[in-house]
Every structure is written in structure tokens, then in C-alpha cells.
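Given as C-alpha cells, the chain that follows is alone and in the form predicted on its own.
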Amino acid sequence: MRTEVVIIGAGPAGLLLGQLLHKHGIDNVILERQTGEYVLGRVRAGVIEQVTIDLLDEAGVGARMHEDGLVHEGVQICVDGVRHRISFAELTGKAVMVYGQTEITKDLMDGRAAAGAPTIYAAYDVHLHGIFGDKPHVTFRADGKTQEIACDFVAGCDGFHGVCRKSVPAHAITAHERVYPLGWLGILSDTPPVSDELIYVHHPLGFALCSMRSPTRSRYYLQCSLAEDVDSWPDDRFWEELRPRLDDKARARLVTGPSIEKSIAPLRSFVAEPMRFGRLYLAGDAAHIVPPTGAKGLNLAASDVRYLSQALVEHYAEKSDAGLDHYSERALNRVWKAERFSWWMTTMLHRISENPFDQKIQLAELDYLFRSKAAATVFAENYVGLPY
């Protein structure tokens, strides 16, 4: 088998890249280790920037997003039982949209199926060959037999634990990492949200986040220890821990119910440099991880895809490799700004230290954010997404 681009990973990054390349007549095959049902069942991010919305529109899969997505023109931060609203619309003229990653994945899967573009699920033992030469190829096992795809380029969109970054010689890659001593316990429930906007909660008991996926489906998070076991958190315990962290209005509006998904996610910041290795290009979680606090993970993956898709189109349509040669530099420039913002939000809002000095610094930082239009503007600009 031969194609122009082999994409490893059928998450949003890989599917979006495949759809954009297909729109420009660039043949591609997606390999995914899991089944399609498993990929579609993963519950992930829900806040997307305008630039991500624009890319989904460009890929031709934005119709349902515009119909069902919730436009948010601001966000709220609760400290000492008092909510403070930061208006994106007033400070930047922009907004974000709440639309679950599961729904984005479904839209991209449907778009790829409609286009007749090939995705091979349950592709095991994937190996990359010749990525530093002119004729790379990928081998894998599917349907009980070993198969091979020759290609021009490989796009590694297979996540933090995927094979692509691991295929790079250790001496060729530099990893930067910050592991936080906490996690997020998340619960999804078919209950109405407590607010029309996200509420980030800074509280002595620990961080909390009130989010949503729709007007009838809520997503809540609690800061927890990494030593916690999700099985030790029955629904009643979760609601009991969430309730005292909320302000009076949110507490009065809280509707509890059985969870339909519950998980614990560790928090880490991670960047691998560079993001190009010969004819292998990393994108999304394969190259970087951000804490979920700043809602940047999916959006950073989309920005990588934007840079990479444009570079590949330029290669095939204009016979120029300028975009490919500068892909890593351009992508990392935006990655590090998002890493900084996510790190800042995480350290400002969570109870990380028991040192009274550190806690006072957090409160001073929050007070400055609420009182200074300049500080609020910086926050809003980063949250809605920095320009390319």
C-alpha cells in the first residue's frame, strides 16, 4: 500500500489533519491502535477557541457544532464565596465555545467516512521505518496479518504514550516536564449546570470547576490527591465534597444525580523539542501536554494541525518545503505560550502548598486579576486563544 501521508492516531488531531489534507487532495491513511468505539467513548476537553472552530469549519465538519455548541463570552472565578466575572467579549471582542471533544471526534469520524478516506482501527505493533531518509514506511498488524504502507511523510498524532515520539532516538529529543502533586477527579452527569458559564473555584478545601457539555449535561471537577482511587469516590461522596466549595447561588442551583462517567486525571506540563524528526512530524499530545486548567490541550493540537496541514499543502501544491522546515519552530512558539498560561492558572487556583506565604501570594494574584483591567485583558487574550 502507498499513500502520501500516514497519520498515526485517530483522535481529534489525527482526524482533523486527515480531513484537511483530504480537502486539498492529499492522500492519507490513518492508523489507530484502538477500536473506533473506544476512541469515541473517551471523555475529554470541552472548551474550544475560535481558531479551532474555524479549522473545523474549514474541514467541513462544523455544522453540528454551530447548532449544538454553547458560545461563552466570559468565565467566572470564585474566591471566598464571591464570584468575579471576566468578560472575553468586552476585553477582546472574542468568545469561546463549549462543545465536547467526543462530539468533535464523532463529527470528524462522520466527515471522514463520508469522504471515503481510509482509517484502519485496531492497528497493532506499529513501527516507523526510514523517517530520516527519503522513503519512509510504516508497518503494522491488522486483521491478523502484517501490513506495510509506503509514504512521503508520517504525522505522529498518537498521544503522550504513542509510538511516534518513542521512535525517535533519545539523543535527538529534549523533554521538559513539570509534574504537579495533584489530579482532577471528574464526573459527568445528566443534570443542568449551576451556571451558564464555567466557574473556576479557588477554595481552602481545594480547587473545583463547574463546567458543562450541554444545557442538560454537567461536568464537575475536584482537586484530589494522586493517591486517590476513583472506586473510593461514590457519587454521594463527590457531591458532598463539591457542595461546600461553591458559592451560595451555585450551591442553591446544584442538582445532583448519578454519574455517567467518572475518572481521575493527573496534571502535568510536558513539551518535547523539536517536533520534527526527518519526515516524522509530531502534533498534539504526542509533543506536549498541558494541565486542563487553561483549556488548551485540544486547542493546541488544533494549532499544530493548522501549521502542519498548511505546510503539507504548500509542499504538494507549491513544491516548497519552507512550511515543513519551520513547522517545529512555529508550533513550539505557540505551545510555550499556552504552557505558560496553563501553568499560571494551575498554580494560581489550586491548593498546591501549605505554606502560608504561597497561599497569600495566590490571593494577591487573584485580587490583582480582578482589580486590574490590564491583568484581566491578558487573562482573556490567552483564554480565548492567542493569534497565530
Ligand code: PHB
Second form
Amino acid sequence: MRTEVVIIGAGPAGLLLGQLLHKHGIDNVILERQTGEYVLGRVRAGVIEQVTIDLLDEAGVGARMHEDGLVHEGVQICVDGVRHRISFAELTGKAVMVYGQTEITKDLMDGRAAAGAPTIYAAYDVHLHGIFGDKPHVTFRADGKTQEIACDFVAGCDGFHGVCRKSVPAHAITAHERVYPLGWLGILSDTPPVSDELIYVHHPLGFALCSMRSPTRSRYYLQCSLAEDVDSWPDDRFWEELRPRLDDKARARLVTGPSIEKSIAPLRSFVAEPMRFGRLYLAGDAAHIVPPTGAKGLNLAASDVRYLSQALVEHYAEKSDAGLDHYSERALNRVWKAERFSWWMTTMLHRISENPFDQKIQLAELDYLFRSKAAATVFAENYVGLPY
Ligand code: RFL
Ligand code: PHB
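Could you please show the structure of the form predicted together with P-hydroxybenzoic acid (PHB), as a counterpart to the form predicted on its own just displayed?
Okay, now the whole complex, with that chain kicking things off.
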């Protein structure tokens, strides 16, 4: 088999890249280790930036998002029971959209099926060959047999635990990492959200987040230790731990109910540099991870895909490799700013240190954020997404 671009991974990065390339007549095959059902079962991101919305529209998969997505013109931060609002509309003239990653993935899968572009699910033992030469190829096992695809380029969109980044010789790659001593315990429930806007909660008992997927479906998170086991968190225990962290109004509006999903995600900041190795280009979580506090992971995957798809279009349509040559530098420039914002929000909002000095600094930072228009604007500009 031969194609122009082999894309490893059918998460949002891989599917979006496939859709944009297909639109420009560039042949691509996606190889995904899991089944489509499994990919759709993962509950992850919920907040998307305007630039990501625009890209989904450009890929032709934005219709359902515009119908069902919730436009949020601000976000709320609650400190010790008092809520403060940061208005994106007033400070930046922009907004974000609350629309689940599961739905985006479904829209992209449907778009790909409609386009008739090939995705091979349950593709095991993916190996990359010859990425530093002119004629790379990829081998994998599917339907019980070993198969091979020759290509011009490989896009590594296979997430943090994928094979692409690990295929690169150690001397060619530098990893920057910060692991936080905590995780997020998340719950999804068919109960109405406590507020029309997201509430990020700073509390002596630990961080909490009240988010949503729709007017009837809530998503809540609690800071937890990395040693926690999700099985030791029956729903009642979750609601009991969430309740005292909320302000009076949110507490009064809290409707509890059975969880339809519950999971723990560790918090990590990670960047691999560079993002290009010969004819292999990394995009999304394969190259970088942010802690979820700034809601940037999926949005960064989308911005990488924007740079990479444009560069590949330039290569095939204009016979110019300028975009490919600058891909890593351009993508990393935006990545590091989102890394900084996510790290800052994480350290400001979680109970990380038991040192009273550190706790006072957190409160001073939050107070400054609420009182200074300049500080609130910095927050808002980053939250709604920096320009490309
Ligand atoms: P994904 O989604 O991990 O997809 C990678 C795909 O590659 C497949 N794969 C392989 N396929 C073939 N061969 C192999 N050897 C393979 N190894 C792996 C995997 O099965 C998978 O299908 O990466 P991608 O596409 O880069 O997308 C990244 C986003 O999923 C991620 O950044 C976000 O979910 C992060 N995130 C959030 N981002 C936001 O922008 N806004 C949010 O509100 C937000 N909230 C979150 C989040 C992530 C969370 N968790 C669980 C880490 C909330 C949480 C709790
Ligand atoms: C979510 O709704 O899953 C969500 C929202 C905001 C975040 C992270 C996750 O910062």
C-alpha cells in the first residue's frame, strides 16, 4: 500500500489532520491502536478556543458543535467561598465554547467516514522505518497479518504513550518535564450544572472544578493524591468531598446523581523538542502535555495540526518546504506559552504546598487577579487562546 501521509493515532489531532489534508486532496491513512468505540468512550476535554472552533469549521465538521455547544463569555473563580467572575467578552471581545472532546471526535469520525478516507482501527505493533531518509514506511499488524504502507511523511498524533516519539533516537530529542504530586478525579453525571459558567475552586481542602457538557450534564473534578484508586471513590464520597468546597449558592444548586464516568488523571507538564525528525512530525499530546487546569491540551493539538496541515499543503501544492522546515519552531512557540499558562493556573489554584508562605502567595496572586484589570486581561487572553 502507498499513501502520501501516514497518520498514527485517531484522537482529535490525527482525525483533524486527516480531515484537513483530505480537503486539500492529500491522501492519508490513519492507523489507530484502539477500536473506534474505545476512542469514543474516553471522556476528556470540554473547553475549546475560538481558533479551534474556526479550524473545525474549516475542516467541515463544525455544524453540530454550533448547534449543541455552549458559548461561554466568562469564567468564575471561587476562593474560600467567594466567587469572582472574569469576563472574556469585556476583556478580550472573545469567548470559548463548551463542547466535549467526545463529541468533537464523533464529528471528526463521521466526517472522515463521509469522505471515504481510510482509518485502520485495531492496528497493532506500529513501527516507523526510514524517517530520516526519502522513503519512509510504516509496518503494523491488523486482521492477523503484518502490513506495510510506504509514504512521503509520517504524522505522530499518537498521544503521550504513543510509539512515534519513542521511535526517535534519544540523542535527537530533549524532554522537559514537571510532574505534580497530584491528580484530578473526574466525574460525569446527568445532573444540571451548578452554574451557567465554569467555576474553578481554590479551597483549603483542595482544588475543585465545576464544569459541564450540556444544560443537563455536569462534569466535576476534585484534586486528589496520586495514590488514590478510583474504586475507593463511590459516588457519595465524591459528592461529600465536593460540597464543602463550593460557595453557598453553588452548594444550594448542587444536584447529585449517579456517575456515568469516573476516572483519575495525573497532572503533568511535558514538552519534547524538537517536534520534527526527518520525515516524522509530532503533533498534540505525542509532543507535549499540559495539566488540564488551563483547558489547553486539545487546543494545542489543534494549533499544531493547523501549522502542520498548512505546511503539508504548501509542500504538495506550492512545492515549498518552508512551512515544514519551520513547523517545529512555530508550534513550540505557541506550546510554551500554553505550558506557562497551564503551569501558572495549576500552581495558583491547587493545594500543593503545606508551607504557609506558599499558601499566602497563592492568595495574594488570586487577589491581584481579581483587583487588577491588567492581571485579569492576561488571564482572559490566555484562556480564550493566544493568536496563531
Ligand atoms: P490523544 O487524544 O491521546 O489521541 C492519541 C491517539 O493515538 C492512539 N495511539 C496509537 N495508535 C496507533 N499505534 C500506537 N502505538 C498508538 N499509541 C497511541 C491512541 O489510542 C489515541 O487514540 O492525543 P491527541 O489527538 O494529541 O489529543 C490530545 C487531547 O486528547 C488532550 O490534550 C486533551 O484531552 C487534554 N484535556 C483538555 N484539553 C483541552 O483543550 N481542554 C480541556 O478542557 C481539557 N480537559 C484534558 C482535559 C485531558 C484530561 N485527561 C484525561 C488527561 C481533562 C482531562 C481530565
Ligand atoms: C472539562 O469540562 O472537562 C474541563 C473544563 C475546564 C478545564 C479542564 C476540563 O480546565
